[in-house]
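Okay, so here's just one chain, in structure tokens, the form predicted alone.
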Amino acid sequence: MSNPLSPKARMQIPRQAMPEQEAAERSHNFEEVNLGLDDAIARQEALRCLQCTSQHCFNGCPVGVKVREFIDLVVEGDYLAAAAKIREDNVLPAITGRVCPQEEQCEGRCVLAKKGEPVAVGYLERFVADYERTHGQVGLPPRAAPTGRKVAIIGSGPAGLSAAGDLVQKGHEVVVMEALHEIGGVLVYGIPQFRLPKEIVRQEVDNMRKMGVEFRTNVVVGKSVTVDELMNEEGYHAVFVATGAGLPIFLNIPGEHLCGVYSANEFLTRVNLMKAYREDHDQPVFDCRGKDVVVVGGGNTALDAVRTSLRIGARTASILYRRSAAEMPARAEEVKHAREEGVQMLMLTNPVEFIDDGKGWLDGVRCQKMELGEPDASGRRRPMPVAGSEFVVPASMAIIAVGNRGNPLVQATTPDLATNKKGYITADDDTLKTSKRGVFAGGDIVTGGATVILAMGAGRKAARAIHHFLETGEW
């Protein structure tokens, strides 16, 4: 069934709003902020699609989801088929429907965006993924006959999971190895419960188990086993390194050693994996109830950290960002939610010292006002200090969220694996082949910190190249 409305009628339908918890309520709990669409709202949103022959939305998706085709199925009311259509290219639709920056990708290419608001592709993706999950009828893609080839995937984040999903469909034996005790990488330790419930991740991982992927936790490749041992003693025919960028970058300013100063990686990992969001668990982070918290940075991780601090009891929670709001790399929706929840945004503000209370604990942050100069290498205007503008922000806890570097363990224990000057693994742009035969690498360990969906795109690219290598032996 084609869309029953004329193009003119479709363009007159406003973009449907996502129901969400009230800010005053959600800022004190870890329940999901966005509540999801119901059938009526989802179909109304799907009716907005112009069914363009150019399909720019498809071209904007890093994993190649057939956007128009799945939206057509939503219009028809066949939500299970719509979810199955997405799963042909994306093994984690319930996750990407929640955390993917669609506004920069599929929605950013939507024709409707030229004169108004794009089709809410992300909302619809989440809707159909949740529908199939709640109805217990997940449309898993078929698996080819066994090839007798074994692939080891190091890291269970988005890149590793995406590669595993594609490779297992080709009939290969796929084993995903994770250093921590829970599968999901940044999806479980980095993204807070209120944005991505951990049960959603577990269910998507369970779906991959049903597809035939094997998962092993508490395997620290580089310590428990090396890449060479995997390929020689354990008989893997190919290895995909997808260890992510989990090594935090610090500010290197005085006082960074003080008690109460965290990296966002440590803070969010403790909250997520040690369940600080649950009242029946001991608090695994500094008790900030009734105290002032600052977070340094302007990306999604910084927003996650500052909103989490509110939920575990901070009296005030502030973002310190050295550029203006226009340069913040965080998603607009996350910034909006943070402001609604009471997060204070101190723009053009750069920390220069963490202040000691005399007992080794943080007592405040000395900051300097900034002004924007000429663009730097990132294309954003360079922040420049304003002379004589220093001031102190009271704080008992500070969280640093200014970026990450690649985890160095695999590289350090694989001598013939080439890296660049920043420590990231060097891989071919098209095939993701490394300097070591049979070893591929992709995601943040190659590019540096990026988004979930870009890592998944790298995983799919690696899977294609690995499959070709296993089939032909060509390197």
Given for the second form:
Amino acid sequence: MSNPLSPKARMQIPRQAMPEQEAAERSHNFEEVNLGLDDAIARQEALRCLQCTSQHCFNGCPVGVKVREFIDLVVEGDYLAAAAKIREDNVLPAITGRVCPQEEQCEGRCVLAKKGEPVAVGYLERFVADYERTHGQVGLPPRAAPTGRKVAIIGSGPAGLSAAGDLVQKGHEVVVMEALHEIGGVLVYGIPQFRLPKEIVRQEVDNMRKMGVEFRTNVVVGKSVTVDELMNEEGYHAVFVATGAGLPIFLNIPGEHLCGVYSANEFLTRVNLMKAYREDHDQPVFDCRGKDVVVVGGGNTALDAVRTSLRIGARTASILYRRSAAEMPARAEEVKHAREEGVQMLMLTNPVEFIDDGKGWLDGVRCQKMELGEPDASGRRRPMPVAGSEFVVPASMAIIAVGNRGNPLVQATTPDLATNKKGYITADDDTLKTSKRGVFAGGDIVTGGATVILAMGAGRKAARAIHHFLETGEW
Amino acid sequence: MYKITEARFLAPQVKRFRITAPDIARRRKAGQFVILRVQEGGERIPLTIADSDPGEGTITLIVQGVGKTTRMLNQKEAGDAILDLVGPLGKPSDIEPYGTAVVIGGGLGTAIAYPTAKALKQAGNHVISIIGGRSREFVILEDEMRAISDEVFVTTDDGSYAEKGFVTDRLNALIEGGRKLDFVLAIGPIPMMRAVAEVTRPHGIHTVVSLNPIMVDGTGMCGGCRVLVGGESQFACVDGPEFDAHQVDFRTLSTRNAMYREREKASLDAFEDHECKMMKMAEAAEKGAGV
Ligand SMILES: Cc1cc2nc3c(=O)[nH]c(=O)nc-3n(C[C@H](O)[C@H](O)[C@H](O)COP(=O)(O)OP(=O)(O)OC[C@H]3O[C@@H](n4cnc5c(N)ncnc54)[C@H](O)[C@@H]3O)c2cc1C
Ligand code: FES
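Okay, that one was the form predicted alone. Can I see the form predicted together with the partner chain too?
Expanding to the full complex; the earlier chain stays at the top.
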């Protein structure tokens, strides 16, 4: 342990703030909101860690990052070693440091959180990962001798990427197939630039390429090729399905087909993947400059959409959420940032109709007020409509961000792949084996929309099980 | 990159391309499409696969230059390449031995209808093709359609070629003449498809149209391509693109398709302006060089 301070002294250091772009300025650009810590702040923050033996932080991490150990290395000033320590369990630290819901995981469990504020584990993770990136010293792990075994990974989101990284290290031949023209899944088409710069994703992908992973874009498994063909004709010994939860749910209320009504997936894809906001890109998106925008939903996707609409010029941008702020599933930091940027939060508000301007364009959203009743299956109090409470929110663009179902393309062409009634693939909790021999599945396509880190965790688990299967042939 | 092996104009602004894409060529079935991106920064657009040659490993696309992307594509020549190409997407056409099948193509729609007409013929149907265009130069693929149809009728709106009138006039004439029609496929501009649906509806003739909503991914991920069919939302890229004509809400489709018209016009204008300048520069250069 290298921390020179007494526990008492450590507890007197306040949690260090993340330097940010000013809200008024950042709400008009796509630059990253959080600017990152510098050395001095990072060391100061790391000094707050009590290095407790209970290690609740470690237990709170879905992939088991050795938080205490990496923070100790930050105290020592050995940032590269700290990054390497994280990489033992998490191959995408620059990404998770930015997008993990730390308040529910490591930081939520931190002893300091009980009395005051937890150690800013996420900020520190980001700091060391960025340090490693900018110092060009990412230590690529060595690759085992070729095994002659071939694995196909379907989908290049965090689940697919982390499985690919692990499997290639074991000496297997790994091919990642992606439906879109860019690699990264939600990391490139969903999460916006101002929260996760795409250069970071690209760099991680490049690292994997250097490690020997082959990426094939423009391949829609189920259409371009089927799982059976991959295994029977193209010589793959195992397949990992990591296709995400990409089938948007709509509200099924009148007016959903009006011009100006989008799913969040479509809106974010147009802006993030296709860069509709840039003059030098051709894909269009609704021109909301000077107009009112509403977003339906309370998760990360809803917040990303609403903050994106401000950045492309919305006059007002509001969240409509049918429960109360306490139930919003979004990361706490995103909610805070959104409020600072001027996003209005209309809580306990449920849309019932998209109003037509008479020409087929959206003119407003009729809503009803809700109140919270008894807890429902999710354990959250069920929102109930308040009679006679209807009102209209003016809007020229509405974005629906109320979740996704599993994309059925792979399942539909692989009849022996069992799914549940929501259309997600059924896989064993520990081995991620599906009902079909040699086929594994993980990430959002198994769990439904979850988080980057859980998807990565699934990728790791799958890699372990796939490796075992390839070595032993045991199913 | 996907290489163009052949490129030829069939009509003003309508160009046929053969592109190397062996995996797509091998698998594609009539009625399916691809999504492509011409170059970095370009948009993703869907195009129906008009034909394929699995032996040669090529697919045929027929492109009408209506917006910036299709104009840009139409400037490509054999030897050039396209950045991204994905497919085959969408459900294949339902090909059955219906009996007498009428295939109606309006303008570019003929190119989209051609592969299905061919498949219908191969399935043993008596195929009647009705192909139309605004005027003579917009009637495309007549020879190809003749080669795979039992009967072919051609109409032009202005009478500059073949019969004067609309494809629906010819369809009406067939029905009124007592021909028993078992199946109609209509592909073309939305008003045309809608008109065909109204002609066949009272006669209860099973009628299918191929819809062309705006798409992004083509995999069901965005829902931008949703169309109203029988009052229900369907994603044309995965549930279609072919639907029962009598169930389709054409009005909503045509409003949604106009969603980016202004923006498209602006980028097309900018593109044409650029083309125009390039042309002038080229002319000036030629003059300067005394050519
Ligand atoms: C806008 C938005 C913001 C989010 N913010 C956060 C956040 O802040 N923190 C957090 O932890 N989580 C966040 N999430 C959730 C997180 O991104 C997902 O849980 C995670 O990306 C799931 O990873 P995955 O690998 O399972 O799937 P995905 O990332 O969805 O990747 C699946 C990939 O598979 C491809 N694919 C699908 N079908 C096929 C096919 N048939 N053939 C080939 N390829 C196919 C898709 O194109 C896609 O690229 C957010 C999600 C969204 C949409
Ligand atoms: S094009 Fe995105 S769902 Fe059909």
